[in-house]
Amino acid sequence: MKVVIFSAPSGAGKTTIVRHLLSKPDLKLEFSVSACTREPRPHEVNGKDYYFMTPDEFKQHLQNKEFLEYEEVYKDIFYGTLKSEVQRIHDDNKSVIFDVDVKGGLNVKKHFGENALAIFVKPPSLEILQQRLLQRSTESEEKLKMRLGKAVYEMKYESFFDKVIVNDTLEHALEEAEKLVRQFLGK
């Protein structure tokens, strides 16, 4: 089983890139829906964007060793990849594509080794990242500061990934991501 991992600071563009790759049927990719304990954003759908859980539900899955990887990103805000989700995609004869935070991405890479392509998506600068997060209009000032602080920390890990894409222009980032994934999957 081959897996493709995209990690990046929040607002760098990884989700947009993953959606682009999923729109290419010949790649035979399927999105690994993560579980999380944060509140859903207005447009998000349970089971499609995330499996939304309470912290207690998440901890029960942890106790049952049902996660491939997980992370407590902020106090009582957990994200994780259920083993059953990866198996479901594999059983459908597709390759798994992950959109996960940096620690989760590195944990998935460690688990799958050579069968994983780990790509770090990097914003051109922290100033541009801040502008992108502000344009979303989904964050309070406190959460924005928290995300920017985490971005500085996460960018220290880019060298642990197989490839780094600087998302300076979306078109360039999409082309580069598609080229890398096609090479890895032999498509």
Given for the second form:
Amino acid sequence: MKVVIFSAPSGAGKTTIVRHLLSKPDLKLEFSVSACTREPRPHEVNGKDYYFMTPDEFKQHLQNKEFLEYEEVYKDIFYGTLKSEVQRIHDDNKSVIFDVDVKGGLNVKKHFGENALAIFVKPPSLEILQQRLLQRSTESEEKLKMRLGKAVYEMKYESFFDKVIVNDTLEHALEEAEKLVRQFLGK
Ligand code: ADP
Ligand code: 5GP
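Switching forms now, from the form predicted alone to the form predicted in complex with adenosine-5'-diphosphate (ADP), please provide the structure.
Time for the whole complex; same chain goes first.
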């Protein structure tokens, strides 16, 4: 089973790129829906964007060893890949697409070895990243600062990934992502 991993600082454009790839039926990709303990954003759907959980529910899954990987991406906010998600997609004869943080991305890559393509999405600059996060207007000022603060650290992980896409103009980034994924999947 082949898997494609997208990692990047928050606001770099992972979700936008992943959605584009999922809209191409011939790629036969399916999104690995992660568990997380943050509040849903307006328009986010439980079971589609994330499995939204309370910290206690998350801990329970952790104790039951149900996670392939998990991270405390921000202080007290946990995100994790459920083994059952990967199994579900495998049973469906599809390739998995992951949107995970940089550490999770590298753990998933290690798990799947040669069968994984790990792509780092890079914003053109931290200033542009800030603008995009502001425009998305999903975060409070405090949360925005937390995400930007972490971005500086996350950018250091770029060199551990198989490929890097600079998300400058969206059209270019989507084209590049599709090209790399098609090459890797042989489609
Ligand atoms: P992530 O999933 O990495 O946090 P998103 O895909 O949510 O990032 O993108 C963050 C915001 O930036 C969204 O509002 C998105 O519409 C916008 N965006 C993404 N790529 C570009 C781009 N190339 N140019 C301008 N805005 C973009
Ligand atoms: P957001 O709150 O913006 O949806 O996601 C915040 C960060 O958590 C992003 O970098 C996203 O890729 C990451 N993330 C989402 N799901 C998972 C997961 O299952 N595991 C890990 N390690 N990170 C995740």
